[in-house]
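Let's start with one chain on its own, the form predicted alone, as structure tokens.
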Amino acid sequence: MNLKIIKAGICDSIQDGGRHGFQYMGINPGGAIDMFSMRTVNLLAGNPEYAPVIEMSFPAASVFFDAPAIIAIGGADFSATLNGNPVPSFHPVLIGANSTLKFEQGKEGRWCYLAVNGNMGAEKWLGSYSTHTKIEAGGWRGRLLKKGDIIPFTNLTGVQSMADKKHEVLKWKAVPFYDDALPNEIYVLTGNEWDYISDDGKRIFGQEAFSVSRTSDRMGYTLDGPAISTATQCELISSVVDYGTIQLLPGGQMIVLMAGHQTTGGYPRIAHVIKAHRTKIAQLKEDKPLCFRITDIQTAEQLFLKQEHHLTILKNGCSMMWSDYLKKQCMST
């Protein structure tokens, strides 16, 4: 089966769980910016949870499938349609040959993920299929997807019954993950240079609302909002940074480093978004306010384990549903 890009999006690429262990060489992990949604759609599509997917922002690509396949879409809601018919998010969907998948409207969220059952014929570099555009490696020729790109998939399963059908939504789905935080609350841990901020700056950080700037990208989300003042003025030696590190820029604005972040930085690291809330901040659009809430490491660990437990339940459930589905497929042939 081949997937063809018939209309390019503005920032669509192949991503997976990222390449780890190379930051000392100046190579960042990369990977999906919303790892939780990426893992979810992979499990729904019958793939390993860290398999490569197509990550899209809006306007997103339009894609053509020349043979039957099973897909799952999740993350942002871009009003997906298949041959003109709405396609639900976070469901596995069987599609027939010569089907066209489009994304009509960016309703909610920033990043949408398309998982296709089977092995994607992408380029692997340093153990990962994630696209690294600066080095031009990984993914599809080390670049964003373009019109005319044809991505092959092999070892597809469960498509025997699709010979005469346009599409079929399978009966299982993923349910949202919730914690005790409000939808716009982002939990953070204080960083190494937290005390560089003045008392008034700390008050603003913890009480005022911010929003994601339109200049934001996969490397970092610059935040619009009141300036954060510092209590001390000094130069810092570049230090290690990570996804979720919040740096304070010279003008008092903040930037949250995202999946495409650099490996080191010289700005004060005033806080870090907890791992369980990366998906929340990743999906925030420019018109959505956010506020930071300082938490402790114990709460951060509990929320991370709760999120992983949610995915484990989904993984086990999908495994059982897939097993039952494939048995029925075998009996019908």
Given for the second form:
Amino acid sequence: MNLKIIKAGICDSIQDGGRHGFQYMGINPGGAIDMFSMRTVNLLAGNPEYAPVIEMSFPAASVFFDAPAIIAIGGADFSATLNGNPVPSFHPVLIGANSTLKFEQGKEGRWCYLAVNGNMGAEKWLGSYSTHTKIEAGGWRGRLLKKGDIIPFTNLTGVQSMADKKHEVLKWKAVPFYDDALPNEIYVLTGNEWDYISDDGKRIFGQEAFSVSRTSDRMGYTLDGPAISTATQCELISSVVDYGTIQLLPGGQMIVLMAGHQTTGGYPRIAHVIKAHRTKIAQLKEDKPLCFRITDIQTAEQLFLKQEHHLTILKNGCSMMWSDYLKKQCMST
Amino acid sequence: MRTYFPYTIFPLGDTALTVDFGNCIDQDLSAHVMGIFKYLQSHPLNGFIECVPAYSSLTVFYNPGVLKKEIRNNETISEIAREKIEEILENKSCALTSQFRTVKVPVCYNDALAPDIRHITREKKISKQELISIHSTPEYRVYMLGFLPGFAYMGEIVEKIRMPRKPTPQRVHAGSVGIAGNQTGIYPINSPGGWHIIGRTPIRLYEKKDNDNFSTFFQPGDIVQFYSISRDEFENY
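Moving from the form predicted alone to the form predicted together with the partner chain:
Shown next: the complete complex, the earlier chain at its head.
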């Protein structure tokens, strides 16, 4: 059972929960840039939440399945179709053999995830399937997916096969997670070098709108918008950075470090996007202005725990729905 | 050798804390940071994901979902993580690492492999021979690995040849030896980089043997001695 990349996307790779414990050697954790969407599609497809998935940006790959499969897609909305028929995001979908999954239009968001039930035959490196393109390790041969790649996945158990080129969208779905923030509002905690910024810079940071530039990638999102001025000159010794760290470049431009960030940096860390809002900033496109709102650690932690709770409910729900579904199938055969 | 190092702890967002011993480069301090790092590596704390040593700081990443189970009263998870780290810093004797290896590293300073060398000699009004001698004479200490897999941050560069980082990063070839401020380092792989490139080493900076085996040429704490080699020696290394 294989899935075949019949058309390459521009930046599609295998990702999972990331590679932890090796930053001291300079190996960054990587992993899905929108971990929330990745976990959601995995749970819907009946997988462990941190199983490897295909992460895609637009234009995305076209994927051919030579055998029946259970899949879920979600994250960005790229107008997915199966054999020409639209398929919704965040539902489990049963598909027949010889089906073709395509993504027609980059409607909303930046990163879309494809989870396929069962094990994906990818390479595990240092405990993770995440693709590390620099070392060329992990994921699919340590590189982005190319036309002609044939990725095996394991046999499905218990689910009746769909007819060739047919699919069925199961009725249950994952509901989106909302918090009190406005759609374009990104909560941040101030960083250790916050006071390097001038008062005017602080005002601009908190009141003006910024947008993610076109040159952004998995490593970092550079922001377009007014420059942030510093109050003092600062020459820092390199130290550790994280996903969400907002660095201030010498010209006053900000860069938000994303999942593929380097382990260390020497630019002032003026703020950090809270963990619960990583999914939100990850999905922002160039045409969507964003505003920063400084929050406190209590709020950040509460939002994170709420998001985790949301996923726990989804996890329990999915395991119940899948076991019901399989039981019904057993009875009908 | 000093035995007590004052520190502050600051949050790096809502999932990590940095123990900061001051924005400075100091060999004793580095040995202290490595001592705590080694202690935490061999005594992993519940809820902690990993810790990462840097020049004068150590960052600990934690899993808030695990640590939340330890919340008492109105504490934040960040405070719980902080208390755990403080307890180790105050009560555990994290032995200073004192045994360091010396590694010799060949560098070819040939112009063809050193795109920025002429610019620096002009700027600093020194001959190329002087620059090579100034760069390759001192012993350097590896303070940390970071930026790229196997990239070693070494210090300190003699004042006379210090250069600020380039305003915009440029493409750098694997093995390139760069300098920036008081630091020197070698790019393990082709990468964009903002350091001035003054030579190239033929040494491979990491080995990836199989899927669970990865090793780096440099280890934090190493004492590094560069030596100059010719273009022929570089090609036939």
